[in-house]
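One chain is shown next in structure tokens, namely the form predicted on its own.
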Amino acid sequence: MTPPIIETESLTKRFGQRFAVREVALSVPAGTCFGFLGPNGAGKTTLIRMLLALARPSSGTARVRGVDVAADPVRALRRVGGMVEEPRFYPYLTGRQNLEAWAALLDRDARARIPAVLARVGLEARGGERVSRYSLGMRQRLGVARALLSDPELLILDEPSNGLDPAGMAEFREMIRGLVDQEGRTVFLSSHLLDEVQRICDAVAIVNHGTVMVQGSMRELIEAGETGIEVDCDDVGRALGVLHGLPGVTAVRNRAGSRLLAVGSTTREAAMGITRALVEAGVGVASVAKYEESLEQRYLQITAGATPSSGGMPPPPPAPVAG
């Protein structure tokens, strides 16, 4: 079994008596896109800074590529690219010149990678322009290009999609999936764009108040929420009685208008059984559709609660606050 590319144990960062990150245990599988989510002030950037050796933990450990980051940051981060918050560049230089300046600090092959990474982020035609003329979205793309110069196994990105328009978001999504699926890299990203995270990521962790509330595969997280079959029919009262009596239906919810949600299985067989029962009872059925809560709905439930969700792999309980 391939070891995780990122693994933390009881990782904690305090500023005085305030915990920014508290007893975090993360396990990020290699070759995946992993989303790291949480409200502003939840500790996401602080944890990313510890993974990149930009901050030292107060206690606990963070291992990247199997190496303790605090003990040996050079070896741990040898093939790791990162972008924390909004990337900074020399505005009077072109995008290509900025990458050349960064490549000079890396291995001898980094400069030769510049055309490829500019193409990878969709800036090959704009690399000769001064960065002062770049939009926020273009600077974000250039930040990803800079992170790719080291040919990383692991790419750590903090809010990488800021400033991208819808077309740019689609290109960004395709780029990230290409890095994972075609090139075998691991991408660890934080973002507030939950719909995009649901489309891009294989697994996710949700953090609140410095504590990981839940982590696991995207499928585990979604399936831990409410799922079922939604029906649109012409007789809600009669349909309620039929649905309540069906095996496998654990509850029935009234939805907008003439729609009902039969909470339970979302299989094709379950949908066919519900449709058959309603039609046999004389209920006209306009539509039948699978229903599952979105990542946004699950995120709001988890971050609003005080205890970890049952979905995914639960973290250890938080340590008490000293004081």
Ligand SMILES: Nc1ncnc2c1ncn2[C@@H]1O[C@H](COP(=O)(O)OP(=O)(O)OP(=O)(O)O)[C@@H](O)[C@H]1O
Given for the second form:
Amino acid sequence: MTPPIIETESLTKRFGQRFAVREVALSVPAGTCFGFLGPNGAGKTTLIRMLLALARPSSGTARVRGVDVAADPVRALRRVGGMVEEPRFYPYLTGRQNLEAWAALLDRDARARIPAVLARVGLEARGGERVSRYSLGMRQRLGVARALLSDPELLILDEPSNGLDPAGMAEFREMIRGLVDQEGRTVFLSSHLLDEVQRICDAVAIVNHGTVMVQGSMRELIEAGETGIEVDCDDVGRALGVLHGLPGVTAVRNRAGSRLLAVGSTTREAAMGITRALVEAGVGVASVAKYEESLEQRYLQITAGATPSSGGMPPPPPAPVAG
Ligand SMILES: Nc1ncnc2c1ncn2[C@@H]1O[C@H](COP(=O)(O)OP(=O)(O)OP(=O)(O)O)[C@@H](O)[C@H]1O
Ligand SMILES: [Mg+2]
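Let's compare: the form predicted on its own is above, so bring in the form predicted together with the named molecule.
Zooming out: every chain and molecule, the one shown earlier first.
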């Protein structure tokens, strides 16, 4: 297995008495799109700033590409592109000129990459316009373009889809997946847009009050929630009795209208077994569907719960008291 491209150990950042990031152990596999999720004030930006050497940890370490960021930021961040919060540009220069100014600070090939990165983010037609005339979404894209100038192995983006409209969001999704699937880069992005993250990311960490509550692949996280087969039928009372008696069904829940959820496996075999049993018992079945909780439901459970769930994380110390 390849070593993780980002790895933190007991990473902590304190502002006075307040912990913004607390004892975080994060492990991000290379070649994935990794989502870093958490409510406002959870510590996402603070952690990202430490990864990019924009802030110093109070204690603990952050390693990027195997190199301790605080000890050797230049080597750690050589092939890393970042965008933190809203990217800032020279407003009176064009998008392309802003990239040229940035490229001058990088390696010799950076300038030659400008046409390709502008095309990558869908700004090739507007690169000649002043940034002061750009919309918020165009600035976000220019920020990603700038982060791509160093031809990074790893792209670290703080809330990159801020301010994008639905069409922009869909394009953004496609762009990020392209960076990962076609170009083999790793993308680490923070967000609180759960739907977006569920569609884009392969793996996630959920952070709350500076502590990582859970991390792992999207699949693992969804499967750790409630799953089952949902049926819509004409005789809920009788169906309840039938489903309760079936092997592999651990519970049955009443859903809206005439629907029931048989908690348990979501395989085709399970669905067929349930349908057969209901029909044999004389229950009319209108529909049968696989049910999984959304990332949003999982997230709300995890961030509402006081203790972190499994995933190798130690329980957090008591929450800091403000003031
Ligand atoms: N420079 C600073 N000085 C003091 N406190 C800070 C500083 N930067 C961040 N904090 C505090 O650290 C905590 C985490 O902030 P951070 O910006 O990392 O959260 P976030 O998860 O990025 O939130 P959002 O979703 O709103 O961007 C907050 O309580 C914030 O007030
Ligand atoms: Mg933030």
